[in-house]
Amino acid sequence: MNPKTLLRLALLLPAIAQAASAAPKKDYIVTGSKPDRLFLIDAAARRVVGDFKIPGAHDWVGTIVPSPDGRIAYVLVNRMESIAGIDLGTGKEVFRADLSSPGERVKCLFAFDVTPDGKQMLVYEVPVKLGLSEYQVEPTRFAVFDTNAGLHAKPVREFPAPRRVHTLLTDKNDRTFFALGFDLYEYDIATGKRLETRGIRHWDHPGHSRPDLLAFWPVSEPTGIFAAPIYSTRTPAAGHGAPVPVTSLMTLNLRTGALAYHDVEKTSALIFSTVLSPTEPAAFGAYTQLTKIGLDPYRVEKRVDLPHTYYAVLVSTDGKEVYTAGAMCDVTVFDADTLAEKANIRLPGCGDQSVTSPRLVRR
């Protein structure tokens, strides 16, 4: 090469660099799957682009927090025990904190996040001491790990915290977080002192018997406001006769901790995990049938057969998109309005997603 097209290279380089940097993001799905697989589909290509493997999953692959930048995937592994960090970029484990140590296993029961500035971890853990003879329960527990303490991370503090909560949502205030279980508490991320508590088993519903609630899908993106389906029972409007099963539509929004609850329907399917539209009043929902709720009135708009049980659902930045995961080994596309199917991408190795929660990432 001569010494001319080595200085019009040399030139063109930080344009180059500067055009890269400055390109549009995408959307792109990440999802993980038995025993070991952490994948990353670009969700326009409909295509996977990243395949990685998990350092000691030991055969199990949970829940997935993004961080807030979508360079790196947290995910739960080692049958509770351990999070690991994935870069999105290079499959290179960059984080790692065991829970269990010589003398005490600790599991983390799906909950745990990252706070909006990308440099803590929350996690709930459920401490047993393990004697020579027996177990001992132990006081159930917040951790707080520094994102950057690289493959060795060990808890930088801890915290008292009630036991039965499966979800953390952190407040994208970055000074609080929210642990949802029979009921909700919010807490100082600083102090760990518990701010307040709201009703979810005891909630101030009107006419509902205590509410069930399945929300081990931490998915708040792209609105920023966590959704789920709740069931109870309600008094007929007469007054009298059998109570009528009815689901609701929980929501959390992350930003204001506006906490809200509106019946949907006379409960005639079941939908596991739920998320809402960024572009109209609408939120969608999946499990045998993908249902789309309208928001303003609440109410179901369509609802369609899945070929498969999904357990989790997602919905696309530009609101077009509705994408179901979870459960098997591939990824349905369909369009947010007909909720006709766009297209089927099937996992490499075809393994199980099972208790995973699939997640979008802008990158």
Given for the second form:
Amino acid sequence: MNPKTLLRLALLLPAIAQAASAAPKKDYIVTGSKPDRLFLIDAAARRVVGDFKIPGAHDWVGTIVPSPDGRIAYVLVNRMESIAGIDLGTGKEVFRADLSSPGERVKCLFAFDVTPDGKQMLVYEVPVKLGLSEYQVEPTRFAVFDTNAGLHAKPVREFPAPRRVHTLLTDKNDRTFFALGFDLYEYDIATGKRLETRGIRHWDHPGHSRPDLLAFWPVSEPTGIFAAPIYSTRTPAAGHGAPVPVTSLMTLNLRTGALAYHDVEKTSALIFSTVLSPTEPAAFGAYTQLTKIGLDPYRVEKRVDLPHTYYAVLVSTDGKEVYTAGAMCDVTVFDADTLAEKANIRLPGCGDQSVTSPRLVRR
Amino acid sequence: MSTTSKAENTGGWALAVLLGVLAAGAATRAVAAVTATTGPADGATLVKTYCGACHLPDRQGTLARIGDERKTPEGWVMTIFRMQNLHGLQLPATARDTIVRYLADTRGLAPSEAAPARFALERRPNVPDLALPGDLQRMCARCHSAARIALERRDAADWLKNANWHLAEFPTIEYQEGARDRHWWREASTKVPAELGRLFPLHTAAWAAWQRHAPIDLAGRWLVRGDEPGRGTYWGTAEIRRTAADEYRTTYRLRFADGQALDGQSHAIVYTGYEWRGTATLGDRSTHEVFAASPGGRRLSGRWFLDDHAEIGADWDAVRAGRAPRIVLVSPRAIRAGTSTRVTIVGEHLGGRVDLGAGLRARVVHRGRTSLVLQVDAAAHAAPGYRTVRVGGANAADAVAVYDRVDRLDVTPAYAIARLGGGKIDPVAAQFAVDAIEEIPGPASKPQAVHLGALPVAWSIGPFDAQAAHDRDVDFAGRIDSRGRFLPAGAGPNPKRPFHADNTGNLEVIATLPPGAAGRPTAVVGKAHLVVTVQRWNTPPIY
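Return one more block: the form predicted together with its partner chain, after the form predicted alone shown previously.
Whole complex next, starting from this chain.
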């Protein structure tokens, strides 16, 4: 490894130091499936060690947000209308927010997160008023919940939100959070004030068309940096010839707020979601293929066909293994270096995972 | 880029197909009994009873939403199905049928309003959709046809309510591909309803005039002609009897050009004064009829199709029998120079001299009440081109064509979609037909196309492009039969294909007319593009 790479690595790796000091903890994969299941998988042992039923899931198990201490998994269920907090040790429901109320149907469009101190939950709410003979779209909003509120949690605060937000990510400082939608917005959790707007649709990326980003996988572990594929077309440098479709990588450092876009390749395969390696300048992307993206320079380093479509991808805390999940009913383990398949873990009951967002927790 | 599978919408279309109940004999009588004793007033009462709990009346007594919309009978069926499916409305089938009749009669479309999108009601496969102006197409005709929209009338305020319902019911709409590049809701709640209110308003002169229109009685004797792609031209007569207000029973005596009988019977309801919807048996097939009566009540045209396969069906055109001599059809429509051909002229009062124009000599073989069978000798040097056919006082311009060779085969549809079948879902076939064309020098020495119609061709399939050739789509996607009907393979992953891909394919459909039949040294080939794709999970009455 050259010195430049090492320097980059050092910047990328705040999580490693923490991980090292918490030696007894292990990597677990948390995932969910239809109709109401939540699984805790011991990654190294390749074993499902927790298999829980989420009450009132109504055949819908979506986004998963682990508490920062890895004890609770908050899961969007009930066709996006409820968030259930499940204790990953006991399987008991310890938190519940039912977003809808009589006359108002409220869905959370996949976007919610918990602050790093574990105390507050931020939920992107899409409400609709149900009239007798007509439905009325209401303005979207952010709702803040107290995670200690128990099984009948009600928002402690609400404030206006833009439409079409697809991901919420809390900042490492407990005071602000990011919303990804048309653009990247940063809000003050206490006041609801929008502090900053930076470009996504309106990115500053010369020579590129307006990009397309749709990320429903709020994964930033283990690096603390969120990464997502973003698509656009690039006008050839000389200014002639047809625009070329390009896959770029968006990274958002949740601690520093640094936002960056880097071109990866002339789009040759679709990538649904990505995760950054904690140990090398690389990202992994999943869909019908598993792609290893080098970050120094940005390029496709390796690409292998997957046994089937996977929407989600995770990487182990030591950076040695990659996990594909979030479709059908299995998790496949790959060597992060060679992308060779190492193991396959089948989920009991074989329910569909495809609307869930599997996560990696340390506990 | 692509959307995720999360961005799916639900459809859940069960079999709430219009007139479904009429299919069974017992149910038929039940409906007839109800309708014989009920009129529009009872429809109004039923609407109040079944819809009034949620749809409250305004000061004039008009029920909210229901009074703000006009649509086709199929449109009302779809709305009411949703009331049952999503809002828990409990509605017996007989009451539903009466309500649909009442609503279609009192809040329907004028014939001129429905005309541009009749193809959707007629379930014509592979016809291009209407094009809505500007952004509307992108905003609104992405999940379903533009025709579904163009077959409704509302003012901007109710179009806005419909937009509200869409986003409420399908919250991922604004995230989907084709929507997330814009502030979808901002457009859908402002520009879109305003524009739709202008294009398709509730109150129109056409509807006002149609409501004053004298009722049409369709009873009587009719001359019928039609064409079933892959099967050919048919003709004959229909005896229509009126059995109740806007209800008819019909007896058909029809046959194809090759002599095969297509006799049958139908039971039909006429909605909105002109929308004929029938359930019929034709030969051994159960069919639906979607016809429209002309405002004068002298013509009834549209399409019939198989109960369980709307993609298989035929054009239908009936004219009321009258007193004047008339030619409605000449079959076949093309005669090759230098041959002797049996030709049938269909019409009425066909007495007197027969003249098929230059180079054609006709001998009468048989004179029937509605047809005239001729043996026609075409001179070897008869000039190619159209001829006017005259029989006594009747004549029909360009009713028959003479040809000496075929220059081109147009395959229709030029672009088609077929769907794989499997599980509970039948495959959707694609039926192709040819129109053979000879090009002759026309006015100002521009070539003029003489359409010869369908000639017997050989059908085959090939890969549409290099990818399809590589993936051997031809071996997996299905097969085409000798009448030009493509029958798709089964759905689901196929272990014989790389990545266990499904049997979808990108094909070329090839019609070949051999050199002899084409009158030239080489065969004439015509091609169409066929995409074999996955199943559709719902089959709404209007796509």
